[in-house]
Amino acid sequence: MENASIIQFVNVTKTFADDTIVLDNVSFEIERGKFYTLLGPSGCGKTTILRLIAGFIEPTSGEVYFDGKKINHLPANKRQVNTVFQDYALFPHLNVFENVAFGLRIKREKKSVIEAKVKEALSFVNLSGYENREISEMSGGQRQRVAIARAIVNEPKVILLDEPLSALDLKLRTQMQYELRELQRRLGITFIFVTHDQEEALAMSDEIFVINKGKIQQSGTPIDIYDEPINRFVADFIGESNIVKGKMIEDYLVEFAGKRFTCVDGGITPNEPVEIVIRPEDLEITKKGAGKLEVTVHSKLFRGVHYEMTCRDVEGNDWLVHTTRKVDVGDMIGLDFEPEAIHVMRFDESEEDFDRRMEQYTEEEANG
């Protein structure tokens, strides 16, 4: 029986030559026939990661697994992975079929088997027909497409996709994020994939990794990095946020905005000073005096299917409001929440504290 695992990273630790850390003591790993997103800031250490797989570049210290076998320093072209990169890298003067089959060429695999093998994966990425047309005389997503069939037609376990969508329209850009998804989930093998864009990610992946300088802060599900953040990097890089600094009172009761408020929060220090956010369209507006916190609006933009506005509290808390609902500047409204809404963070959390503070507090809870 398989590994659900097919990489695994441990310890892994690379420094470039001026003593840089680059990546700083990284442990994670990466199940079979998933759509995976690193993501995070330019330098965060993202690429170099899909490099290390890739067998690009080697970690300075700690292990690489593939399949189970340490591949630390195994040639890149023993790997069963393939990159599709930023710039796809196309050969410009061979043609398409040319470009999908210089791999099996490499490896000299007979003509038969090389024109199967490149019509099936022309057709995976909905090319066909297109062989003998030139890389000058396609467009950007036709040849990210071609670029995903070179990719594919090896038949490997990985794929590893490097930005490959940043030189597109918005438009072409929504629709490669679609098609990339969907072909993922036909091929049924592992992608995964790097970008700064939070909404592609939140979009696309069955698995995020958040990174920040060198070190993962958060993994898991699109829902679960976006509803429950660990820290302020990672609650103000995916989407937007309120944050503002309150206090724990005691187990699912935390003050901020000078009030105290109901929440599905536990296993803080009573009275420890925390972190707390409200994502903008978990508040809604009411009339003066009938919500939870008054506010006077300071500015509105209008964002095609929402009103953006920023209001203040009485406390000289600044609030970021979604909606629909039509107010002026100037005006003095209420702001409505649910405790689900209020997400208590605990200043600059690791996941690992993260999970060891709710394992702790889930045995104390079950002890009574």
The other form holds:
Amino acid sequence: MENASIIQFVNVTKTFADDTIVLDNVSFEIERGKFYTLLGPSGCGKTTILRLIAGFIEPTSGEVYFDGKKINHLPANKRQVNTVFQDYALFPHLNVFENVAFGLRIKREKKSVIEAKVKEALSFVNLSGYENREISEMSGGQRQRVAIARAIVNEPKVILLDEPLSALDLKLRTQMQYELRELQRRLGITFIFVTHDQEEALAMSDEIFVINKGKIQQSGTPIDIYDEPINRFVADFIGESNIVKGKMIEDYLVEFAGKRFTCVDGGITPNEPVEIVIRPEDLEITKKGAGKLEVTVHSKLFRGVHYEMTCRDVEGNDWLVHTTRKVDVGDMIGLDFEPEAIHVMRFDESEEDFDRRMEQYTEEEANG
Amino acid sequence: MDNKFLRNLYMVPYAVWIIVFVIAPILLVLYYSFLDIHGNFSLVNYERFFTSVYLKLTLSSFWYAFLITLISLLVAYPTAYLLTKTKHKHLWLLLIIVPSWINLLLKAYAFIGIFGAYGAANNFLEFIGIGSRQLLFTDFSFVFVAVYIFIPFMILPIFNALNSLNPTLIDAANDLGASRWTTFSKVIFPLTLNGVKTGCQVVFIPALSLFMLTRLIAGNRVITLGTAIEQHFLVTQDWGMGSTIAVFLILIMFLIIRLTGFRKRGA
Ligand SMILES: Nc1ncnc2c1ncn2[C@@H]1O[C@H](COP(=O)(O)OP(=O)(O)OP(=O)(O)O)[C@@H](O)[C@H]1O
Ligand SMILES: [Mg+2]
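Output the structure of the form predicted in complex with its partner chain; the preceding block shows the form predicted alone.
Once more the chain from above appears, this time first in line as the rest of the complex follows.
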């Protein structure tokens, strides 16, 4: 049976010796051939999830399935998973060729097969001709690519990448993001990529898991997560956002900053207190009086491509605005936005309830 | 200019030390090795060294040093490995190192007591029904005591090498399908080889020239190069021959250091 899911976590909890809960009842499903990203702040449990999948540690409770089989106690060397480690973990006593050939030699492949496969893997990561280099003679970016070659050469079903780009400078990093994504498409293998860089996650993934304090806060496509964050943490962590307090008056009508606005959210009890998210780039600057909100410009920062301004409305809410227009500090301006730019978040809504509500109301919206 | 002068000034004690305690004695030994028993200049000692008596002596000396090093290594490596896995590893290491601070002769005398005809070892053999037997003055007891004495010196460098091994390398080997044994033979051992080499050097070389133990524990049944030198200087008064053996011992040491020399890779 070849079903879509390749890895499944069912109520997985992980605690270490000192009883700190590192993963708290985590459940998710990973499908074949997709690019997944685990995104979250430092210490939230990303590496721990990868280590559970790779088999270096076992869950305290719950089950891990691989290809439909429970693998809680299967040792790491018997799993069809390869890892690109956070610090690469290349063998310093072996040269580039031998590092990449390590897994194949263990499988006792024929010499000619090993040579051909290593060569192919190295050309995959643009390192042809580096076979005889020592690891100490490779740059950080090159080492990272050796680590990737060492993983893909074994043709595993899943590749785990633990912040492999964090040590690189911005330019090389962007280039490697493209290369990795491209590589994943060519190989058609499942990639599980860990990062705490939200831009990286948005740019590369089919699917993102946003994790905080050992819990998956939200999972979905980059666009879903960016446009419809489930709570304040996700909204704040993914991109810059304006989050203000408000009240849901009725379906498609919300009140904040002392005014009522039409929006596209529904399914929330009337008069329930909520939080409103509007992304800075969705705010349009207008002349005073012409927008939906009246604000005063408080500060202005030049960011290269645009100015980043903070403005304050009459209720004291701060609004972050991105603009290329020239506006001066102290000016009174108007802010305009579309109803679609308003995203309403309930307090403490579970991911299932959130998804159900989203589905129902986007359908209704599409139908009528 | 001033700086250079100062730096040279710092070097003075070191240089004096080296000249007085290293270079001068070696030159002296070299000089004596060319004197025969009557104090005349000759090559007779060197001729004698290449006779079967001395070649056999050298060979047996090597054999015992080899045995001692090998057994020390076989005991020390797993011990060091287990030590790195314990919770208070540095405390345990200290406990293993402490006996090496005790004077060698004291330890030798302690073993005379233990291995003696009415010693603890024989009592134990009696107790388990094997019966007492001659332990002292055998090559077994010699090797046993020598291993006991050298083990801390073998454990220390291996422990350091294992301790500084990046643990994710072991995860990486597992991840690539390596079993425990393959991980050991292909990753852990090669990466701690420098520690093993250092350990072998600091055991093998002194083991070649052990001399007190050969008398106290082995009852002169084992004669090492060290014993031969001692005997020539103190008993036969043939300083020339003693020096000649010393010259060869020094040459052998350099050769061993050369052969087990470090490669840069993976340090
Ligand atoms: N062996 C261990 N014993 C005790 N606590 C541990 C152990 N390994 C990890 N932890 C704890 O588990 C938590 C999650 O660690 P994890 O390595 O998964 O974080 P992460 O999300 O990968 O963080 P980073 O982005 O900094 O790499 C941390 O608080 C860490 O201190
Ligand atoms: Mg991590």
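Take the two forms, superpose them, and find the largest set of C-alpha atoms that agree within 1.5 Å; that set is the rigid core. Here the structure is a predicted model, which is why all the values come from computation and not from measurement. Numbering follows the first chain given and starts at 1.
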{"item": "Yes/no, Asp24 Cα shift of 2 Å or more between the two forms with rigid core fixed", "value": "no"}
